[in-house]
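One chain follows as structure tokens, the form predicted alone.
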Amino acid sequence: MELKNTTKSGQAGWVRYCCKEGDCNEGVRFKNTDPLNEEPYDIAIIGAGVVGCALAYELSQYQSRVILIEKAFDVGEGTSKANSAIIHTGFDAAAGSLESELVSSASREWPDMAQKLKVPMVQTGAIVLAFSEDQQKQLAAIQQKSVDNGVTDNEILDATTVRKLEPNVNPNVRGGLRVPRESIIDPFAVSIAFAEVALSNGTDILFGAEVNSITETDQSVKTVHVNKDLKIRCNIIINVAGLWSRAVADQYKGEAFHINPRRGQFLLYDKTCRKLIEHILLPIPTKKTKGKLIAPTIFGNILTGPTAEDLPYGSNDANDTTQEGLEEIEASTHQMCPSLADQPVIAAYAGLRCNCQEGSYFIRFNDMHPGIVTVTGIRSTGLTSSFMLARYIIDGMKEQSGLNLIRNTKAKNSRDESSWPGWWKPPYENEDKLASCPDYGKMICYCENISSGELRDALCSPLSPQTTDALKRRTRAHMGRCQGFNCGVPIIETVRDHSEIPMASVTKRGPGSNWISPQVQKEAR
């Protein structure tokens, strides 16, 4: 399949939000369909999770016209925003599997990729802990599995060594397996960075766009119908819609596969307890789950979880926490580190992973139709493997769909130095920056020390975020100890002023999640 050289040479793509007038800044509201009526897109990516954004990033390195379609109001709004924030080595993956291959390869490239993307990442290492004689015996098998997966830089530790490295673990620990290259990362920034680079290379991004149907599936030019009245014509469709991938596949009558949400609940601890651990602490895994971990976060907190609760198909919004789930996390993690029981929890949340009965990393090229790719079953390692999986998909399209791509020698593969988040490199610590913009010294979020200048920078960043959640993921404002109790209103006002919309139109994550309810608006009148 020969793609036309339709890339906008040297030009950035556009970002638009599908919503009614007054719900977002008019400058980025989608109201002109002319760009969709030009030459067909070479590739339409459905789903802007971390894998979809990585695909956009990798495809933007070629001469191709690409559009990224997302039903939410920001990238990474689904599974990608609620994970363990770990870059895995793949030491415990199923040996010989595609997941093992991609995760292991990606883990070695991540230090360089994180620098290119300007995404904070720290190699902390992990220790798999054994608390019984039977678990201790399993360490050798886990180590061998690690070696089979190409992760040879590990070592079995005796109890004394484990307690020396981690003095606060349960004193009854019998040993452990140390995996030095396991790392922690800012999981939100990854999707954002991939999308921003893709945008700079000419990729178009459409938010608030729900796929209603897909027609002309057997033709060279297919049509993706979004929001009932918009038509996006393209040569190739890549379905990476996560928990919605089955619903999207139904639109083109793709072959059968069975998915369901697997809910993972988490507890987030205050920064005051960060000193309790140095490594990611892991239990002995089971056939179903890797178990409930204790991990330092790149932001200075401690994270525990997740649960693994299989929910019925279609429960895509069941991301609430439960008393039973949180108690289950506490029982497991307090057994590993008893000192956690005395520490303050500042937040609890849940994420939904895409569990596929046919197996993880389930990929079909030419799914019942030429030029349609289905990707599903990407669970906890999707963050790690994202760009390597994107390359695998591109190579698969070359081999199985006859896709012919030409490198764009002018394409960018990194973000500018100024893209490092302010919480990682505080601008108020830079005298020149502070002198040039006093707003960097005006704090809005005191828990995380985030200034009004940083909020402004985030709102002016390439994806033009329009919601308070989007702003939160870029700056950490609203994520500290008070969870927005003190800074909530100033943040809402900041979005209002930047987007030039009424206060009542400011939303948490897009239309329908307004901070001021319609009833309150009505009563205020």
Ligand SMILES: Cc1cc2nc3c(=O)[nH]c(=O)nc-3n(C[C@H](O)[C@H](O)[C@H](O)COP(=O)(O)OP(=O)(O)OC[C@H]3O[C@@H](n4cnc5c(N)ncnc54)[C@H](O)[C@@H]3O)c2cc1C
Second form
Amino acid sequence: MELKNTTKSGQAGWVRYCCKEGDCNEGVRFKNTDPLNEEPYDIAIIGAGVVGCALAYELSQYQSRVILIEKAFDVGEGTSKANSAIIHTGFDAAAGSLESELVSSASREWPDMAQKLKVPMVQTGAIVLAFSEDQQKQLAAIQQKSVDNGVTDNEILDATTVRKLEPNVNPNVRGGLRVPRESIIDPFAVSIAFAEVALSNGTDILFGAEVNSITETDQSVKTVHVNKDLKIRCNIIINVAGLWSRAVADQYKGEAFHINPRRGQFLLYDKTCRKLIEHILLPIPTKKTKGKLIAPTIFGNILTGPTAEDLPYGSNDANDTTQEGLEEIEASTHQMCPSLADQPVIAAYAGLRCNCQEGSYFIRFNDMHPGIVTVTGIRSTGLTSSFMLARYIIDGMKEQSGLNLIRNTKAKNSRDESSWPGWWKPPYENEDKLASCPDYGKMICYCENISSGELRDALCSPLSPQTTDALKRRTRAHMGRCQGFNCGVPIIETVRDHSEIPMASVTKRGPGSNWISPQVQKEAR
Amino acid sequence: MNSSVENKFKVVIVGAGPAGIGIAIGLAKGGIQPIALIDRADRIGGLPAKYVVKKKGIPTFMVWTRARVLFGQQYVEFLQQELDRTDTRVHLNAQVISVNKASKEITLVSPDLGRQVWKADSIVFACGARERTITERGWISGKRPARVYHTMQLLDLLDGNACLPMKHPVILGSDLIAYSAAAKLRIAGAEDATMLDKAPSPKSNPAERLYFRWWCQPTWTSNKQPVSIQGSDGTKTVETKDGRALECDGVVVSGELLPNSELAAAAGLEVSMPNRLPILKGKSSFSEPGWFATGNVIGGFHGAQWCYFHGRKVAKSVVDYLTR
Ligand SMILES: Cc1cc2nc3c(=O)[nH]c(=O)nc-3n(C[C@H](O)[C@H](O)[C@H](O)COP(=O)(O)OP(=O)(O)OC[C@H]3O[C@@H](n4cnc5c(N)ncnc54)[C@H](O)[C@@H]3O)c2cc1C
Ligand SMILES: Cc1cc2nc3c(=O)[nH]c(=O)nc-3n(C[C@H](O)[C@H](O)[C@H](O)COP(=O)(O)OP(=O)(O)OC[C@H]3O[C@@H](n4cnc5c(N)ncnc54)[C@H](O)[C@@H]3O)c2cc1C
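The structure above corresponds to the form predicted alone; please give the structure of the form predicted in complex with the named molecule next.
Once more the chain from above appears, this time first in line as the rest of the complex follows.
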């Protein structure tokens, strides 16, 4: 298959949001005059989770005309925003599986990739902890598995060493297995960075765009119908819609697979206790579950979890936390690290793993139709594998769909130095920067010390946030211990002013999640 | 640009709310200078400054000495007048980002001053308090839809923006602040709130409830079990374990103050966790000499006037410490 290669090299793509007039900044609102129906796109990616964004990033290294279609109002609004935020080595994966291969190769490239993307990442290492004689015996088997997965740089520790490395773990600890390359990362910045680079290389991005049917599936040019009124024509469709991949696959009658959400709840502790632990602390996995971990976050908190609750098919928005779930996390993690019991928890959240009954990393090229690719079951490791998975998909399309891709030598593969988030490199620590722009000294988020200058920078970034959650994921404002008590409304005002929309139109994560109740509007009229 | 700024003080006070102003005035009267009174807000007054004087508004700041109830801003005017009689320098828009226990220094950041490290013989925390978050309360879980607010956000919207965020509120919490939230919403045009707390009866006392009855009559719901907030985009219901679903278009998670003690905790001063209570001798001094706390940062709920007088009282201890 030859692509049209219509990209004018060096020209950036566009970002548009589908919504009513007044719901977002007029400059980025999708209008019918925007170029969708001229030349067909080479490739349409459905779903801008971390996998979709990584695909856009990797494809943007070639001469191709790509559109990323996302129903939410930002990238990474699905499973990609609620996970353990760990870059895995793959030491405990099923050896020989595609997942193991992709995770382990990605983990070796991540330090370099994170530098390129300007995504904060720290190699803390992980320790698998054994608390009984029986568990201690299992460490050797886990070490062997790790070696089988190509992760040879690990070591078995005796109890004294574990206690020395982690003085706050339960003193009953019998030993551990240390995996030094397990790392923590800013999970939000990953999707954002991939998408921003793709955008600058020419990828178009359409938000607020729900794909609801796909026609002309057997033609070389297919039609993707969005929001019941827009048509996007393209040669190749890649379905990376996560939990919704089944619903999308139904639109082209793709091969049978079954998805059910597997919920994972987390607790987030105050920064004041960050020094309690150094490594990611893991229990010995049982047949049923990997168990609940204690991990430092890149932001300086500690997180504990996740639960593993299988929910019925279709409960794709059941990202609730529950009292039982949170208590279950506390019970097992307090056992691992008793000092946690006295520490303040500031927030709880839950994510839904895309659990595919036919197996993880379920990928079909030419899924019942030439040029349609299904990618699903990216359950527990998609953040890590993202870009390796994207390369695997691209290679597969070359081999199995005869896709002919030419490198775009002018493409960027990194973000500018100025893209490092302010919470990572605080502008107030840079005297010149602070002197040149006093806004960096005006704090809006008191808990995380985030200034109005940083909010403005984020709002002016290439993938300009249109919602308060999108702004929060880019800056960390609102993510601290007070959870918006102080900065909640100033952030709403900032989005209102920048987008030039009325207060009543500002949303948490897109139309419907307005900060001002529509009932107030209605009854006032 | 910063070299001209004075950077050594007798006392640095973090927070210019009622307590911080009280202590500044007390220190001035005791002849202590120079003092730096620092606040991250763009005006003095702390929390009361958020309660705007309004025609159809509700005064809630009790000033018992004069047997009056005032709007927050009226109370701040009183504080301003008192402060004007001293020559205290107030530094606004300045956030103290860290303090150093060993060197008795604070680091602040502000648009006017840039980043400053100031040294003092004594440092006073008058940082006030915030409300317990949903998760910190331990009995609220569920989703994270839009329109789950704290009382401060409500004030910023109602008074700061003349903007009513919800028509049918559920209020989680039942202390004095929760009642003031119910009243403010009612006056601004919302329906009477449904108030729910994990308690057999409301936490505010009967006299306070009698006062608020004039403005609002929230429906009290006692609840022993955990509740969950529901709604995938905007807030829709608060659901109880026994199957009740309280319909609403917004939730206010109100009251239950926690001290803003994190600066002290991060510096290694004694703070007990998880309740964030500074460990103080005589309700005002840390075991480390020269470090003090006043107002709502000491823990518990205290009215504005109490905090002001607490500041005045703690000033005496600071003077004693400095002139010893
Ligand atoms: C509890 C938990 C812990 C985890 N921990 C880790 C970890 O530590 N490390 C790690 O590497 N991985 C981890 N993961 C896994 C990782 O989060 C996922 O593998 C990854 O986020 C999957 O990304 P995705 O792009 O496939 O899916 P998603 O992020 O869900 O993206 C799918 C996107 O498609 C969009 N979409 C759906 N339908 C349509 C439609 N019809 N039209 C348009 N758009 C549509 C959705 O809105 C969504 O944005 C964890 C997951 C969970 C749940
Ligand atoms: C939502 C709410 C409603 C209330 N309603 C009432 C009421 O109706 N009537 C009543 O009598 N009391 C009320 N209170 C109690 C109120 O806290 C006290 O009345 C009084 O404001 C406490 O005074 P304070 O000086 O201790 O703290 P605050 O008034 O909170 O002042 C603390 C000041 O410190 C500043 N600050 C904190 N940390 C820093 C830092 N790191 N750097 C710089 N500055 C900092 C803050 O900006 C703030 O201005 C209410 C409290 C809350 C939270």
